[in-house]
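Given next, in structure tokens, is a single chain: the form predicted alone.
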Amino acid sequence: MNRYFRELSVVGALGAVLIAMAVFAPAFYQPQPLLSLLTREAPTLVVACGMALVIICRQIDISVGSMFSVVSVCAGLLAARGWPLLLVLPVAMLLGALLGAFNGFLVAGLRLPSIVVTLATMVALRQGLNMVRQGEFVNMPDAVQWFGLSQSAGQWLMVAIALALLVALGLAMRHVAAGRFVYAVGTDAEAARLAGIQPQLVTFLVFVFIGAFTGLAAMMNIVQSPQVQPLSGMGLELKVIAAVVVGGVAISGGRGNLWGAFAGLLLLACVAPALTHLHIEAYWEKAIQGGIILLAVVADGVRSRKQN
């Protein structure tokens, strides 16, 4: 029980919010708005899965928002030129993986601080995209919307993709040796090296994975709208880092799981619609989310001090 205290605390807080909404705002549970909420958060969940890997490995990637924007625009341009979605999808994931590999090379290969590397690539990608596109949107063909399915079917498909990735990666982190390597490197890279693990390779690969996941999320983004915005990923990095940290992944690395990150994302995502249904001013959203994040960080610090 103590091992999963943070995760259970987040689940408890989420349950309290949902119960409060059932009592004070039953309209919150209308099927279509709930499905739309889950659909909007599905790409964020995909990126959060990759961010959890990176943070568990004791690294950080704040360039995912810019990568998301770049891949969204590139994938949108390909789809607008008539490329089939079955071909655009692997290209988007490959482009994301290449961008992640560049970060991974600088961090793992040259041993540069990940916060500095990803800050630089975040700014470079964002400014480069602004220069090339000048804020121009990409108009998408009708056939691209919702993967060519009905809106309802497309929404369920995106939720299913995000949940399938969460389950598969969560099981792999627990039961596959490569997943345990990530925890080992995040806990103590030198001890992991002495145990026969290659910390630099593991670090490189987690950046490749978060890049590929960001590419998948970008693809899930472009099918939701008739236009692709060049700044569609603005603020995404803060959102996924917040969800992962609130969900119990230690910012110092080596501890946490994807199930907690999922609960953290749902908790933060419920704030805005809850305020709307309770007729509370929207500007409280960021303040409440900030308070939740602060409480999570304080709880993590208190727990670390007790363990020490």
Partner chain sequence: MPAAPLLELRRLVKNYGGVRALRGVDFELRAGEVHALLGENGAGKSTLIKTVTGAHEPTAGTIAIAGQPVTGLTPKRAHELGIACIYQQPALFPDLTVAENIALRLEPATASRRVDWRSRRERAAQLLARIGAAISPDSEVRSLSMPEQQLVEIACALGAGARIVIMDEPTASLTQKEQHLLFAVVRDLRKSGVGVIYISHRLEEIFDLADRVTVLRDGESVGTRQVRSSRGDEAGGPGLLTARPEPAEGSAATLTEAELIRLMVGREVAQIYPPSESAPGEVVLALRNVGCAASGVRDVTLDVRAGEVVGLAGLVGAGRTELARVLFGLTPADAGEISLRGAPVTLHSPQDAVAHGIAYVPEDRRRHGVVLDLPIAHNMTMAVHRRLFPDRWLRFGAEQALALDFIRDLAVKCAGPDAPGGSLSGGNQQKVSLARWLATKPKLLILDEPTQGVDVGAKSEIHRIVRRLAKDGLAVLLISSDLPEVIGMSDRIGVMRGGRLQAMLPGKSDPHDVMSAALGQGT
The other form holds:
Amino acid sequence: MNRYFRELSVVGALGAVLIAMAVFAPAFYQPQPLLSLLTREAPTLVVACGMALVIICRQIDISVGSMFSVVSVCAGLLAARGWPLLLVLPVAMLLGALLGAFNGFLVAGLRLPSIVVTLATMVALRQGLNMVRQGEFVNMPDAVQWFGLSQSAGQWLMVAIALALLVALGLAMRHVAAGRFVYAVGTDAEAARLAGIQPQLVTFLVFVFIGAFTGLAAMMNIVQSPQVQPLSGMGLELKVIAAVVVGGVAISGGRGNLWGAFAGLLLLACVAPALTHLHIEAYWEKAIQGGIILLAVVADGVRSRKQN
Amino acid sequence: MPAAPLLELRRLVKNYGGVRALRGVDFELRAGEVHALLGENGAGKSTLIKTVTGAHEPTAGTIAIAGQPVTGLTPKRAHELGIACIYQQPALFPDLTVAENIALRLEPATASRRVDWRSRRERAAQLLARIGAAISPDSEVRSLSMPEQQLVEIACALGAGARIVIMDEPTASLTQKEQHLLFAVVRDLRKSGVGVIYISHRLEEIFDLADRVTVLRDGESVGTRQVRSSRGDEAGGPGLLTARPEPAEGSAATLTEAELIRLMVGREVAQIYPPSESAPGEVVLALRNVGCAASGVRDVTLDVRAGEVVGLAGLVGAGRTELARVLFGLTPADAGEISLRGAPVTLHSPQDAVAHGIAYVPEDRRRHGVVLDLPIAHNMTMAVHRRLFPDRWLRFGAEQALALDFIRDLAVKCAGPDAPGGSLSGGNQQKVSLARWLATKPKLLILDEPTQGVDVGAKSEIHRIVRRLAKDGLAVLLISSDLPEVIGMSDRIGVMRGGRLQAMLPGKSDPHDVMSAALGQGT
Amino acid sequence: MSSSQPRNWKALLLSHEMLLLYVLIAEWLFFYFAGTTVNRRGVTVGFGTVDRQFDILRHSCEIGLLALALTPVIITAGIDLSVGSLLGLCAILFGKFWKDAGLPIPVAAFLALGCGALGGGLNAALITSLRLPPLIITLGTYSLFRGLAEAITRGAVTYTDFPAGFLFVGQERWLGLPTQAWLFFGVAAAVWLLVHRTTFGRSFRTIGFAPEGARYAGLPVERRVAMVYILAGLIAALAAIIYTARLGQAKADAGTGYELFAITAVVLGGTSIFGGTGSVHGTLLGVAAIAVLKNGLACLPAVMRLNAAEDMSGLLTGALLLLALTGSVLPKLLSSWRAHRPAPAPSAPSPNPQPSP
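Could you switch over to the form predicted in complex with its partner chain, since the one displayed so far is the form predicted alone?
Full complex below, order starting with the chain above.
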């Protein structure tokens, strides 16, 4: 069977949805709403790139939603104080990287299970933020909106940044040795060690990366609206994990790629507009997403059972 | 000046705690030779490999590579020195492609390097072509068969420019055709000046392939013999038996085979085994053409009677443990008929087996036999929940009483029934595992390597217990790789090979006959 | 035997559960003295009142139930992230059965419990039949159950106006204690007996320590694993009913984030996330420690001024979980570091050599 069967089937499903939309709800293809949809998904895509790394490395990070909120509020506050965006951006990414490094230390250094570690940091960060901010919004100065560009230019810029990151990282995962190390560690950490790779270091670094990417995504979030909500990252982790898993990245590590994750993200992102355009109530979105995750995981499970 | 041997081991000793795995091994490997290593299970072959590949440090003795003494060998250093080992179970990355697996072994582990897929693929294709393997560099290792994975390992070793290649039973899972391919590869390696240490139980392979053979027994090298003279097209010093152009394969080979088996078996059956005191009763277990495709057990027909100890001899991978797993319902049989006391039964799960009075004391004591973190009492009652606690409520009094009974009965040395299983020595853990199954009052007891890693005292205690159980009317199936044990303990001996029951021999058979049958010689 | 007696005493007094009990007592005393005040009318208010203690009990019942549900799951080395979502789904279904289907409360409750067991059964079926990691399966059902609850209510409907007889369960006292506390204690006793006094509990522990070893001992591993997830679903449904009775309404976001508090309570209570070790009384102490922390913080004047008790307790709970986890692996980690120092090249452990005299 083709090595990329899994990715191709997601692309096929995405194509089917897009064709269905073209037939039953051509209104979906208006340029402005489509651009808005892509803009909305751009920060998610950035985080999904990081999540793909983490899951390929056979770990998981469910604290990204909380990290996203924390960095959004912190960066928003700095921007509101009049810091230039070019300075806020690296600070936001550094803050995200630090938060990720904390997770990475606990997982790689102390060898704690990543699911429980990030569950704990998820709640600690979210509640800590709430405690400090009391749910208060941060008002953003107009100059920050869309990086100070016009709305459509800002939207295009955002989509371009996300796609550039996707392409750069996707290529790096294939064509730079470090990217292959992530696969090696996710496939078999012990064999990787014997091949001269340091699995603990790789594990630590993927958490740092997802943190930094979450910081970047938070920046893309705060320039989109006049106010920064402290709960903006709620549920982001699930959306991102779902996209990555649906896109063919195996939860057991070592398999999958960013292109698949991108297709998975687009597929899931189409659920909500598809529901509205097809006149199904939007409340089904979460249930359908959960169903898609289970379907993808079960499909992988059945496949790996057949192989053994 | 004669070139120093590629690898030279002198008086190599390795102790694990109190156990002496190697008691002084001398071994020499020349460039361009295939040197076979032969010995019973537990003779020290794997320990020897581990010291050479740097996985374990020898306790005493010297290792010299190309004349240079080496100390503090690590896996990495061994790799740099050109030592490569091809294990039975290749240690590859299953999710990655063949090309990448080879690349990860050969390319330096620098993270910032650019990955050149084309050269990776080309190199893989080249290496695979050199050993004549028809494997696409782009296929995932997961999708390869075991022998194909071994070929990938050999390609890795070739690519790394290994001078010393160790092959640990490489043909164990190969078909005839794959085997020929592999032999051609090994001959090529020899021709290019590589030294190959070849471990195999199959004598015909050794005669086919090896230049010399060293026999290990009880951690000692008991002899090195020339298998064949050096051929015209191969470089090599004059052997002990000088130029005999084409030896009359048949006669010379048989002669040496007998000698090899004598070297391997060697020692007298000096230990005293408790005598058989019971007359076999009714047939408890009857197997008729039993097979299991998944685990490679084929066409086994066997009877075990009450009061009888039937030994199962054979080499590692001969299918003995696999047969036990079939009987215990872990990998259910898909062919033939299993009857217990005359009634045909189906054994689909361990629960079925237990319900029919089958008990299995597994080989891997620490993973399967005893739950190390649980107290002895819990371990002993684990298989008798139904009987001891019929209404599901635990009765600690009854549990303690049962545990104390068995601790006394089997003389388990422990701090008490509440001591965790992991606090016991190997022999006492084995007794706990045995107690668990005796508590089920089984009709058939399967013992899988019951005295492996057990000290001498506990070993003879276990032997006495087994005899006593047989006397009390239990049917015992004893799997053991310890040749004197299986011969000394059994009333009848079944010898397995390749998943089949190769021969059925009477008790107290000549070790030579048992080993011959296990090696597939003689009929 | 006599020589082991004193050691047993010492071991008992230093066991994880006892240490947690000391911490709980210290915590309680701290809040008793720091969080109790007398107001201008001479009435004692704050942490030290009986009413407040009952309040703590009332509010910890649902998370306590989920923690009880998770204890056997984690003892088998599994995890169930979906219990909080299942609580929400069962609450909605219960409300729907009663209000929309017009069933009597007991019947609706019974059906809701059945749905809980079904939800747990879905987890169990996927985990045991496909041998998939419980983590990812329950992450999927976490999303699915909550999504179904939202879909059924269209994100807006909440079921209210329950009869007083039902609200009695969640808001009144019976025989001196909050009514639901009796249910909670009943379930706690049942789970304690199950885990510590029956062969089932034995099997859970064995599976947690050594799943293969359990199979070789002839234990029905799949059935026992399925049992703990189904039981978890059942208890989550009971928690849903109590939740509805306490608040007087059933809504789709019921129990959001409860799974974390429940997991924290279990791990804090000494149950190893790697399976095998653990106790139900430890879990109860863990639940109490978290509940006292949450409510005690709310009584501290400094925190009251900030109006951040809820969030601060969440923050502290997350930190507590990390501390408890770190504490649980630290001995293992230290010994492995010590073991690795003399051997510069750690090699794959070989099962063969048995250094045993």
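Residue numbers count along the first chain shown, from 1. Every value quoted in this text rests on a predicted model; they were computed, and no experiment measured them. Throughout, rigid core stands for the largest set of C-alpha atoms superposing within 1.5 Å between the two forms.
- Once the rigid core is used as the reference frame, the Cα position of L14 differs between these two forms by less than 2 Å.
- The rigid core superposition between these two forms gives a CA shift for I288 of 2.5 Å.
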